[in-house]
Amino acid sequence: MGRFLRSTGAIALAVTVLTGCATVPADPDGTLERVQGGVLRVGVTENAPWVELSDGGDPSGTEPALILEFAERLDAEVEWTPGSEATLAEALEAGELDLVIGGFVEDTPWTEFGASTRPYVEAGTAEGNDKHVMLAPLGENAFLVALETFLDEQAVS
């Protein structure tokens, strides 16, 4: 009887683990699902040539161009929100933004407010090479994986 119970318990555990794996990566707040066919809320801070802001116009530069392509893939409209790094990082943490861009580099101090992507491009500077990242909501792993997959497919230079 004990052997039967252990086997049954092992099967129940295996089923639980396997069904749980089917939902990884997941977004606890549903970011990817909400953005698909909806609105991608992007915070932008000026840092040319990565992001350039003009009065009244949409942002331009390397990263806005990438985000427009990413949004197209998700069948989403982009809503741009300009601001300082600190303001945008707080808005990201509060769930008011889905993404923050602005030429952030791998050692950005804003990772307590958002998850950084893997570096998607290296750019040479006088001090060496900067590895550029973007910021997404903490814990929204399905959205982060979709963004990183998209960035991995791009040939950014």
The other form holds:
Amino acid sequence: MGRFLRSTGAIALAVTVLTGCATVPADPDGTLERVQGGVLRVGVTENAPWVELSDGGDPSGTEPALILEFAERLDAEVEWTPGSEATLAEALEAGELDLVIGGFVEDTPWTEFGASTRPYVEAGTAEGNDKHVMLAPLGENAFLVALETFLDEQAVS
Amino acid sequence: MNPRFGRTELPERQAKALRKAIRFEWGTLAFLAVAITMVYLVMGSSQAMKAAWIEDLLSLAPPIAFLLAVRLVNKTPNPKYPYGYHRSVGVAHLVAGVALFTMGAFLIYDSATGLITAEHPPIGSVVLFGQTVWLGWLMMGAMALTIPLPIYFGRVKMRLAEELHDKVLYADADMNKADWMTAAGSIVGVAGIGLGLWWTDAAAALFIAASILSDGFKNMKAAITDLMDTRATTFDDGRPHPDAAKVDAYLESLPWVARAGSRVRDQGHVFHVEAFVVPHRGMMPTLTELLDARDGCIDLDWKVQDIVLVPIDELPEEVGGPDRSRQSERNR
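Could you output the structure for the form predicted in complex with the partner chain, given that the previous block was the form predicted alone?
Then the entire complex follows, led off by the chain already shown.
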């Protein structure tokens, strides 16, 4: 009996690990799955040249260009939501947004509201180098890793 | 010359155990230095990994305390420290216990808050040899590497702690057990995150914190009671130490002794024994008889070293005498 239980347990574990590999890490709230072939809800806040907003038109700048390409890869439509950093961070935490961009840097104060990506580009400023990041929903790790993998492949300068 | 605990030159067997314990503690420190660096590099924002890392940091305390204490107790008693330096072991034990307890309490608060406010821990990726890899895999790998050695260290130290009657070493063996269980717990926590279960991480951290807290409480209590001169117990505080009964039985076997009873307190490695001896009526012992009795007690066990023989008319209450009979006050 003991041996039976042990081998069943081992098989169950192996199955979990094998089927898990494809989906590890997974999103507790299924963000990546929902966005694929759906809508990518992006919060944008003005911060030239990373994000530039114009009246009536879609946002432009380095980051919106990147996001459009990311969305294309996920076969998703982008829905832009402009706002201040604070309102966008709160919307991200509440699950109303999938991504917030606006030239955020590595030591952004919003990490309690969203998960910052690894820095994807360094930009020289008067004070030194700024390492730029984007904000994803907290704990949606499949989505976060997909975004980071995408950003790794870009040669941003 | 063999190492000493105060005036006691250790018997060959214990001297060997002590040398081995010192080697193992240096080994533990080297292992922890590597583990602490490795876990820090992959820690990310996992609660369980943070708990495991803090646990590793705290694990430094017992080996350091042990290595300091064996140096200190090597000194012989002097006019300023008439009882020698043995208590440094008790102080080290207390420091380790309080540190563990405090950290356990802090971690329980921290991870319970995470659970209640439903914090979803983000674990992103890293670039490794040009590949983007989920950091969780590295976390689990790093934790798995820190499991086998603590299991081995813990087993050896437990044996040496008994041989040397060293409670700091015992606390350290306990800590090694907590170490590898912590590592296993954080693997479960991170694996849970990988499967999309955000709460497993905080739950694993809570479990780890509870085990740290209970180790801390146990050691703090043991250290405090030893410093309070509770009766001497075995190295694991499991039962009263048999040496007290041995001393009494030996003394009562002497022809001039009617009754004997002793107070034994644990000084760290060695015991301080106050043996009260009631001679048979009219058989007041000579100085030689007293000296021989003292040497006989010391020969019973290397741990009996600081012994005082007190001839008296009746045993004090604490060691089996009649009620209201004390030793340090006039009571009739």
